[in-house]
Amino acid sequence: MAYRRSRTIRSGWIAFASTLIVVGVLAALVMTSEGWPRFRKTFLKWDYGWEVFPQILDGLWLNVRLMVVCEIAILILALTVAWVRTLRGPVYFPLRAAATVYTDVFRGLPLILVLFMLGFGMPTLRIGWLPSSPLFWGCTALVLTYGAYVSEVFRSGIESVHPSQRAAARSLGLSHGKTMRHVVVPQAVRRVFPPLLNDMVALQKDTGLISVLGVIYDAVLRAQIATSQTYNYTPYVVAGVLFVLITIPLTRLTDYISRRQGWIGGGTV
């Protein structure tokens, strides 16, 4: 025991060592070159990121809140578009195939080019029942895009429950919804639970495209208005620590339920 500690203790420090090592040689590259003073006074202009934080802070929140309502959005439109595409017979095939024509078309399109089409293209239409907000169809585009790829991601779930499963299940008198709600969906959710939340991870990070439409205010668009001001892009860098520091935690999270659930090897990052 004390041998295993004496090498864990040792593996610590070496691998301290070698890592400050790196970070120095890297840090003295960049800094001895000959464009660092210049890079410097662009990027790294601190009192300036000071005093533009916190409009960047308050960006940042709206940046929380949507993704928190668009995660909870994503997680109701993919579990029942995988539900769907489960459903056996034939006269449930117009739906399966509405739901695999979905899956594929949203998976195919850049999110960039999903938020162009509806956050200009879908105002310009002047449906009376539906909202303009480019809000709005910011966070429609995220929940279509993002929906495909975690409908997937819970299907594949649903598939990898033992048949077995479902005929115990319809065994006992169980129809087909209430052993896809109380027997299949609860294995599912908790084998595909770490991909979920790198998608939540990937999400959190992809509320800042939402500021190509130009009038939400969120963390990547008040860093181009100070940066536009000033031409100093240190809000960008700003704003990019920030969105490090939120989606770190998440990562980690991620990480320790892989490891507990046994996706990943042990040890530490």
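Under this definition, the rigid core comprises the largest set of C-alpha atoms superposing within 1.5 Å between the forms. Positions refer to the first chain, counted from 1. From a predicted model like this one, the values you see are computed outputs, not experimental measurements. First, how it differs from the form predicted in complex with its partner chain.
Put the two forms on the same core and the Cα of residue 17 is off by 2 Å or more between these two forms.
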Second form
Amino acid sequence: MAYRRSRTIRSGWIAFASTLIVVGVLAALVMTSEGWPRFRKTFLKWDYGWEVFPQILDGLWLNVRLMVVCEIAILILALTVAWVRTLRGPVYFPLRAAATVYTDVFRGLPLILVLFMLGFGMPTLRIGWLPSSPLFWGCTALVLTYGAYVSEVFRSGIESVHPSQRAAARSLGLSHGKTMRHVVVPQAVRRVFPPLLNDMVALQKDTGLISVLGVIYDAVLRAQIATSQTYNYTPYVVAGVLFVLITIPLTRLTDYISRRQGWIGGGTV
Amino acid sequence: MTSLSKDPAHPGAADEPLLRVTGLRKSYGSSVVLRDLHLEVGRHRCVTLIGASGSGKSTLLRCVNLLEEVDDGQIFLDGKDITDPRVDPDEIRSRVGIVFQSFNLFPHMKVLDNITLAPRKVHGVPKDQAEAEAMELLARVGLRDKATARPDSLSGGQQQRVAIVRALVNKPVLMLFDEVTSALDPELVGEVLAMIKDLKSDGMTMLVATHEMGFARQVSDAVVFLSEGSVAETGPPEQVLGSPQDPRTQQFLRRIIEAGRL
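Switch from the form predicted on its own to the form predicted in complex with its partner chain and print that structure.
To see the whole picture, the full complex is given below, headed by that same chain.
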């Protein structure tokens, strides 16, 4: 018992020492480099960083709200598309085909192109009844792109539910729709919960891409403006740190849930 | 004591068997599973299907439950051709119960919710009433205390009994059993077979695919031996199992005896 404890303490010390050495070597390498003083002045000017911090934090609040709104829309769209792709029967061919084309196209298109095309293209069309706000089209671009990914996550979950579950539900007289709603989808969603949360983490940082539209004052655009005023890049570093601080808890939550699911029988709980 | 099965209130012709299968054919791609199969199950009768794996027992049961589309032939339930495309398959399925080899309980639902799903979502029975009926049936089979348990916390035998109860709450006129004891540990087989025997004495009409020859002998009114997708031999259990006429039946039973299952 005492022996085991001493071993644990010893392991702790070894880990600490090895980390110290690795970090020390890396830091020495970076800080002794020729450009270090200049790098430090351009990227790590903390008094300037502190000065712009409130604006960037304010922008980040917009990113968080965008994430929540988009995530809800994405989940609805993705589940609908995944559902449509499971429909059988010739009547549903057009719907199925549309869903397939949609996922193929939007999984292939780079998000930034979709942002440009929708954000700049749609308002240019001047279709009266369509909103012309870049914020709306920026969100739409995010929703369409992520919806394609997430719908595939849902579809893989739906297909992972064993056909015998469907047979059991149908044998009780449940229609296809009721079978999906009460038996297949609930099991599918439980199984794909960790990858879903993972996509949510990715979405959180990709909300920053909306800044390319130039008029949505999120954390990245605020940092860009602050940078362009002084040619000092510290605001980007501040924004980056803030994004990481937000995604870390989300990532840990994902890990925690995956692990807990793994413990309880094959992720079917 | 309430009966597990409610007597069917469907007034078919008196001499018409509850289930009549004529000229049934079914293939998966190029492999023919059922070829020109004929079969009858009279009211309150228990017919046992025996035969080697791959002889078509499961496929036949799945066809009767309309889980598979037939290629040719007819299936009459209570005198009505249920292979007619105009028939509502969900309505037929809710009158024909099926229990599977691997239980197929819904793992994300409590036992009670497994049982009340069809009554609530298909038949629109109010939750309280559906749960009361389910609890009554669970109590009858000694599983009352498992109502709020998750299926995977139950033994195989308990899960299978829940699956039978889940099929029975729909008040089926016909029950299909697809090798329901094959996935069970030997000591759990008895409790499930006992439940099926109770159903038989309550007058339920049943079509049972099984490898339990003792059960076939004791409980069934007729034994049907399937070979390569059609009926090779049929008759009372003592005849088919005791003095089989068809060489294929004789060979099958010899193998069963060698395996110590008879």
